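Coming up is one lone chain in C-alpha cells, specifically the form predicted alone.
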Amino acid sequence: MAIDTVPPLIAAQLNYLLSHSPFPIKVEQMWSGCKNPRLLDRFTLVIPFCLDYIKWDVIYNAVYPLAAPDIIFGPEDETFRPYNGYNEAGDSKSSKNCLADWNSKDPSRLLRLIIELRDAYTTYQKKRVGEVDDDRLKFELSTMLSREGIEMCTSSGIDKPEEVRFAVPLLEMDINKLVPGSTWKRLQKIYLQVMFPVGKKSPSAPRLKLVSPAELKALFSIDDFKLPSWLEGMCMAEYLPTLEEMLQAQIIDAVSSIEVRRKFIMVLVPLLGRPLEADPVFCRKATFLACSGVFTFLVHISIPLQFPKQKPALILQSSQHFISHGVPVKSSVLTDYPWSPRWEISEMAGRIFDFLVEECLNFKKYCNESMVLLR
C-alpha cells in the first residue's frame, strides 16, 4: 500500500525504526482503524527473537496522532506483563519507559520503544526458562551464566514435547573489521541453536544448528561446516570452546581465500584484458569482454568459496546474438575444463584461457544455429 497514506508523524516514526533498528524487522502487513480506510494506522511487526521471530501488533490512532500507540503481543504471550513492576528494585511508580514521557515528533521514539520491549521479552522468557523444572537445563543455565548475549524460550504444541531453546553467539572477533570495503549494514554474527528436550529421564543430546545472517554466505557458508560431536555427558560448557575454536579457524581462512581469489582474477587479465565487472569485496565473480575474430562475447566467472579445491564456473553470452525481447543467448554453465587445487594460480589461469580458446568456437556455432530456429 501507498506510503502517503500512512499519517506523516506514523510514517516518520515507521520509516526510523525500518531504516535504524540493530536487528532486521519487517512489516507483516498495514490496515486502518478508523473511519477513514485509506489512512493507515496500524501495523504487524515481525520481530527477531531467540533465531525465531514474534509477532507484534502497534495500534496508532489517526485521528489522534500525538498520541502513544498501543502494542498487543502474541496469544501465546498473555502473562507478558512489560510495565507491571517495571522496577523490580525500587519503586515502579517513579520508573520511567518509553511510554511514560512518549514524544510523537521524535521519530526515534518507536524504535526506542521496541527496544526495550524486546529486552523485557527477553527477560521475561529467561524468567519463564528458569522456572522449567528440569534439573539438566537447571545445571545447563548455571554453566552459561557467564556468557553474554544469550537468548532463551520455551517451546511446545499439541503434538511436541516441551523445549528450551537457546540462542547463543559465538565468536568474539567482529567478522565486519576482517572484510575490509564490506557493506554490511549490520553486525555478521554466528549463533548456535540448541534445542533442549525437557522432561525425559534419560537426556538425549540437544538438537544443534549454526545460525548466520544471509549475507554472511558471501563470505563463509555455515552449510558446509561440521559441527563437532556431541559426547555422552557433555554440557554446553564444554561443547563451546571446541566449536568456537574450529569456526574461528575456518572463518580465518575464509579471509584468506579472498585473497587468493583476488590473485587469481588478476591472474586472468593479462589472458582476458581488464575485467568489466569483478566483486571488488569478496572476489566472488568477474566479467571480461573476449574476442574470437569478428565475434564479440561475454566470459563471466564464478568463483566458488571452496577456491581452489573446487574449480570456477563459466558462462558465455554473446553480445551479438539475442533471442525474443532482446535477451543475450547465454551459453550452460561451463566446468568440464582440466583442473587441479595443485597447480599454480598461473596455471589455472592459463588452463581456462585455453578452454575458452576452443569452445567460444563451438559457442559462435551455438549462437548461430539458435538465430537460425528463431527466423
Second form
Amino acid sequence: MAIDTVPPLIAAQLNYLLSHSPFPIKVEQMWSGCKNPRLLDRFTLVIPFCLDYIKWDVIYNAVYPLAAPDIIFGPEDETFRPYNGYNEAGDSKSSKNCLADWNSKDPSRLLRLIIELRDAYTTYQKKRVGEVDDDRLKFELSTMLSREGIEMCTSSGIDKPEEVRFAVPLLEMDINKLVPGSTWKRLQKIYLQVMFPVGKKSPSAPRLKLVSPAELKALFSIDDFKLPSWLEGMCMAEYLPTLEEMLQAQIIDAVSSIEVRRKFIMVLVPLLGRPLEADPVFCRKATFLACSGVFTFLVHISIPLQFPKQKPALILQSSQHFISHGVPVKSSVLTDYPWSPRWEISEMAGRIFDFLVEECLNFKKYCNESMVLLR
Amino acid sequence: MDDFSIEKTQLSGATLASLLHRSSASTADLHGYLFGHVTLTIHNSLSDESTSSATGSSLTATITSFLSLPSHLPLPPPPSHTTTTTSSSSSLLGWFSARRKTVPRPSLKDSITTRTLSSSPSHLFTPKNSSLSLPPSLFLLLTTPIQDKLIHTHEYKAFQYRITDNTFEPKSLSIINVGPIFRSHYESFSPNAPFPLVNCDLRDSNAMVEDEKGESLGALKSGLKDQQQLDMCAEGFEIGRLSKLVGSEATHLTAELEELYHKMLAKIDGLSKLVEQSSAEVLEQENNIMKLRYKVAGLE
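Now show me the form predicted in complex with the partner chain, since the one above was the form predicted alone.
Expanding to the full complex; the earlier chain stays at the top.
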C-alpha cells in the first residue's frame, strides 16, 4: 500500500511555514479530503497567540493544488471575518490580500497568509477587549496600549466567568545578545500574563504569571522569580516598572553567574584532567574521564543555576560495566558531600575531588555487584 | 438595503439527495448556486382584542434547484435576475459549499463569497406576493464528518447571512418529502415545464371550412412554429393530428393517444442515448484532465 503523501506543492508551502515562522507553529493533525484517502490536503495549525494557542484548519485541495487554501477558524471566533468589507471601503491597498493573487509555486505564500491573518486576529481581539464594559479595564487599556507587542483576548466559557487576558512582553533588552555564542534559535522574551476578571462590581486583583520559552531555563528560571505583590488599587502602569527592574537585575546576575560556573569547571581541570565534554555557552554541564587503578569511569557534573549557593550534582558512569543492551552502569545522583558557598572555588573543587576518590571505590563495588546480579 | 430574516428554509428531499450525490461523487470539493423561491405568509392572530393587531409576516425560502461546479473554479457571475424572472418560480437564493471532512463552520472563503453575493445590488429579488426586495443571502454548507467512525456520512447546515452585522445566522432546514404531512406543499406545486401551448383549431365540420382555409403566410408560419414546439416533446407527431384529440372526432382517442405517447417515448429514448454518448465522452475527457492534473501536482 502506498504511503500517505502530501502533494509536493502543498508540502513545500507547509515546510516553509514550519521552518521560517517567527513564532513556533505546530501541525496538530493531517487528513485527506479527496477520494484517494492517501493524499493529505487538510491540516490543523496550532498557532501561538496571547500565551495560548489558536487552532485553524487549513483546507487545501489535493486534486487542484494550484488553488489557494481555505481556512476555518476556531469555534469561538465565529465573528472573526477578515477580508470582509475591505472592498466596500474602496481602499485598493487593503483589499489586496494574500488570497487575492495566490501563487502556488511560491512556497512562502502560506506563511504570509497565516501571518497576515494572525495580525488581523490580533486587531480583532483588541477591538473585542475594547468593547468590554469595565471601567478598570478601559483605564488599563489606555495606559498599556503603547507597549509594543502586547497581545490581548477575551475569553468566556460556560462554566467560567468572563475575563480578559493580556500578554505583556517585558524588558526591552535582547537576552539572546547577552549570552555570547548562545544557540537559541528563537528570541528569548519573558512575558507577563495578566488575567483581569471583568464584570464584577468590586475589582479584584488580576492573576499574574510569568511565561518564558522553555530554552531560557538553561540561563534563568522564571519559577525561581518571586513576583512583587499586587497592592490594592494598583494598576499595570505602576506595577510593570518595578517588576521589570527586578527582573532585569536578576537576569544580569544570571548572565554573570555563567562566568562563575566556567571558572569552576576550569579549576576542576588540574584535578580531573580536561573535560571530555562541557557546555561552553551556559556552563551547566561537564563530563570528565577519571580512573582509579584500572577502573575507568565518567564523572558527570551538572551545575545548578544557584551555584555556588547550591552544590553541583554528580553522577558516575562506568566505562567497563554494561547491563543489557550495552547500557552502562550509572550511580544515582550524588550530592552527599561537604559544601559551603563561602569557600573559594578551588576549595570546592578540591573537596569534590576528595569525595570522588572515596566514592569511586563504592561505585566500583556497586558495578561489580550489579554484574554479578546479571549472571 | 433591506435585511429581512428568513423564517423557514425548505429543501425538497430529491434536491438534497441530488446535492449529496453530486458532492460525494465529485473528485474534490464543490460549490454552486441555489435557486428557488421565497414566499411571504401573513399570520393574522385571530384574537378578539383588536388593540394588539399582531399581524406578523414571515418569509419561507424553498430551494428547488442548484448549479454546481468544482470549488477550485471561481463561481461564474450569477445569472442575472432579469432573465430568471420569466418563469418567476426560481430566483437566485444563495449558494452552497460542499467540502469533505471539514468542520461544519463557514470558512474564510465562505464568508467572503457570501458577503460579495448578498451585497451586490443586481441580485435582489422580490418574493411572489410582496414588494420586498431580498438579497441572495442563503448559504448551505455540506460536509462529511472528519472521524470515519461516526454513523452518519453527511452533515449539512443552512445559514442566512445578515449583512447588517456581518454574521451567519443558523437556520433550520426542513426537508420536503412525500407523505401526508407535505400534502399542502404538493397542492401548491406547479410544474416548471408545461406542455407547450399549441394552437389547434376546433373546427366544426359544417361551417365554412373552405373559406377559412385561405392559406395566409402568417398561419403557415405559426403552424411551423407549433410543429417545432411539438417536436420537442414528441417527434414526428403532426400538429394536425392533435386536433383529433379534441372535439367530436375524439372517438378513436385511445389509439391516437397511444401513438402520441409512443412518439414521446421514442423522443426520450433518442435523447437519453445522446446523453449517454456525451456522458461517456465527458468521462473520458475528465479522466484525461485528471491525469494531467496529477502530473501538474507532481503526484506521479
